[in-house]
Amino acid sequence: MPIEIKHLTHVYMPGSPFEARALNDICLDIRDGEFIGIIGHTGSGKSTLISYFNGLERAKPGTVFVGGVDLGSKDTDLIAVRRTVGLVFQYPEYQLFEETVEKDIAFGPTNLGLPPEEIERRVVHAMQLVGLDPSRAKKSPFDLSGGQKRRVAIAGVLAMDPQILVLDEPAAGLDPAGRHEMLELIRDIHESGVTIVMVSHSMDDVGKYCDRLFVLSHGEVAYQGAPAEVFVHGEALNAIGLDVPECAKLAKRLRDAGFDIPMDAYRLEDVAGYIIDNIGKGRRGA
């Protein structure tokens, strides 16, 4: 189920002094399979542009595609979209608001009007899938730890059985233990055969786990490509206020003292290798 997106533009409150322009002629494309990354500075129109991927916003000007369906067509069903794309908000535990777990995990398929047999298995289905424990199934929501609240609210998109899930900053706010468990989760979940497709500011979260990665800067695709061929433009990312993996500097600096280390290294696995391997025999690049 690939999503297109062809001149996407928009402007808040146009007409108006205070018009702004958070989108300009836009255009990606994802497929099937992939975890994709979106970064960009505060105001580069990241959470603007995955409003449009399950009809939150309707494109004027511009097309959105969802597996070959437009979302601007007064004939298409929004409510089918939004089963087949579903969309994380940022601090997604705050919409949390049911007496337990499952009832709050069950919102979305019982508004879908699903036998209740159906929507027992897509409960536990859903909290197979975040790693909630079913003995938490009965438990209020509010007495569950901020990650663990973070679980239900995913696990409650995940009910609605969606072909690709977009996630806003799905680690923000967590400690370091807490966030590196949230990113294997979505992980699992992409390989549970969901396209991902994931807003962060952290190069060294996307350099990890995303296949490619789309750079806004000023509401506009700055950089797209698979994160090797997007980090080699250190100093220009660097200009529209983003970094590079902690990992990917270190192999600059020894590249730049003469060591043998190549361009894709951006990864800690990688680069240590390389260190392991050469820099530790002692042997440089010519």
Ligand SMILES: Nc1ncnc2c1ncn2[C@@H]1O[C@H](COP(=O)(O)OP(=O)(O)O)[C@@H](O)[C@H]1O
The other form holds:
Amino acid sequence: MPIEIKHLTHVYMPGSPFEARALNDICLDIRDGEFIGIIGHTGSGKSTLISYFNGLERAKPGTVFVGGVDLGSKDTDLIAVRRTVGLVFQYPEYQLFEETVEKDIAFGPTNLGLPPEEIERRVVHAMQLVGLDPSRAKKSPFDLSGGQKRRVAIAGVLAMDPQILVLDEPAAGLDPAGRHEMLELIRDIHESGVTIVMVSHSMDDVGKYCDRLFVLSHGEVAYQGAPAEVFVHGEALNAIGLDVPECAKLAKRLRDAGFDIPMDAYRLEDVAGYIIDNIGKGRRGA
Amino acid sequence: MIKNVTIGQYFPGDSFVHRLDPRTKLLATIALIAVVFVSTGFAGFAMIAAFVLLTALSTGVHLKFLFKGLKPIMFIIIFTFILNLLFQQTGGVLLQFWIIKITTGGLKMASFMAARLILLVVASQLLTLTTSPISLTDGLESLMRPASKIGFPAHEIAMMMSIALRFIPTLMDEADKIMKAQKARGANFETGNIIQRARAMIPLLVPLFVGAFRRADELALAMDARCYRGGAGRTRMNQLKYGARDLIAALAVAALFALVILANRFCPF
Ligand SMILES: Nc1ncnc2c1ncn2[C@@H]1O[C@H](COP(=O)(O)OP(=O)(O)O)[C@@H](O)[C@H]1O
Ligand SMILES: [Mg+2]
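Next up, can you give the form predicted in complex with the named molecule of this protein, since the form predicted on its own came first?
Starting with the chain above, the whole complex follows.
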């Protein structure tokens, strides 16, 4: 189910003194099975953009197609779209409301009108996917830790069995260990066959996990492409409030100093490998 | 949906009226409301309307916003108009059919009442459009302060009002976010009968209340940490001060008052 967005513009509160243009002529496409990163400074329009992915906002002007279905059309079955595209908002733990973890995760599938056995199966499966111990099923979600709550919230979306999972800053507000676990968890979900769109403002995170990036700045796509292609614009990225990963910076400094390190090295393992290769070889031309 | 709601409908600006002391604006609004009731004829109303319109024009606020406030009470205005039209039976008969009899007195009374309601709303609209909610509560607190001598909690009420005003947009924002999140899980807030709709609100209201309590807790802690202990002995950063323009405004309102009283006396309409 590819997502195709063309010339999307979004203006908040048009015609009022508080008018704000959050998106400006956005064009992007997401293909099946990709792990996409959307990065940008706070206020660059990331959250606004993803609310178009499952028809929470209707495009005008512009078009949004998901799997060939026009989300702007009045006849589109939005429930079907929301079944295909799962959206996990920022701080999703604040949307929990049920008495037990199990019931909260079942909210989505119940809304889809699935039979009870199927709901039960999906709840168990989703809990397993996000690494929640089955013993927590009957607990109140409000008694869990922050990181665990977030897992429940993500399980609640996964239980809809989406083909595309969109996550808005899934690692925000977690400690380094929780952050790492969360990102690994998303990688696992990706490997189970779900297309992932991850919103982040950490270049390190998107560099490590994503196949392709869209860099947003002031509501426009400033750069796009594979991480290596994007990280080449080091200075320009700094100018729009973003940073390249530490490893990419190191690689660039070594390259500038004359060491033989290719342009597309930015992952820790790659850069380490090239440094080891360089040891003993000395500088080019030296 | 919840979008596009501006609380207190404050319209930022830098006009003469915007820069008036909020106490002046509050008192002037009360005076305007009083003068609307004092006026006994259309001549007075015409003067008040001219005053309000000219003031509104001078603020740079779009007149459209001035009349927006009428929308919610349009029903009441129309209802009052029709009741007066039908049941006030004085003067010559204008129209008569079946059991309905419309008289000149009825028409006059109906128009008078409708005009009075419209003027009341538009005049108070002028206050909320040109005064930010925060300076409005500051003004209220300052005006209520004498009453705190007899134990009236003026500061506490003003503080509660400003906190509420400060958090209403935050809560609206949060409600909007939660609603979107639950819709993304297939929740349906828009269709169904009244019981289904009420049930559909649970996934919105529970997180909203949990969030509101969490915020209240955090705010109380933060205020405590900065040694907040109520109104006694508390000074403020922005002192309210009356200036020359407040005097001008007061004189203008007083002049309007005098003119309306003269109109009541000498003008038959
Ligand atoms: N509900 C809203 N009303 C008005 N303006 C908004 C609203 N939500 C976001 N904005 C504005 O739109 C812009 C983009 O916001 P957002 O999409 O939340 O950015 P990001 O997620 O990248 O931080 C910001 O300038 C923000 O102030
Ligand atoms: Mg955001």
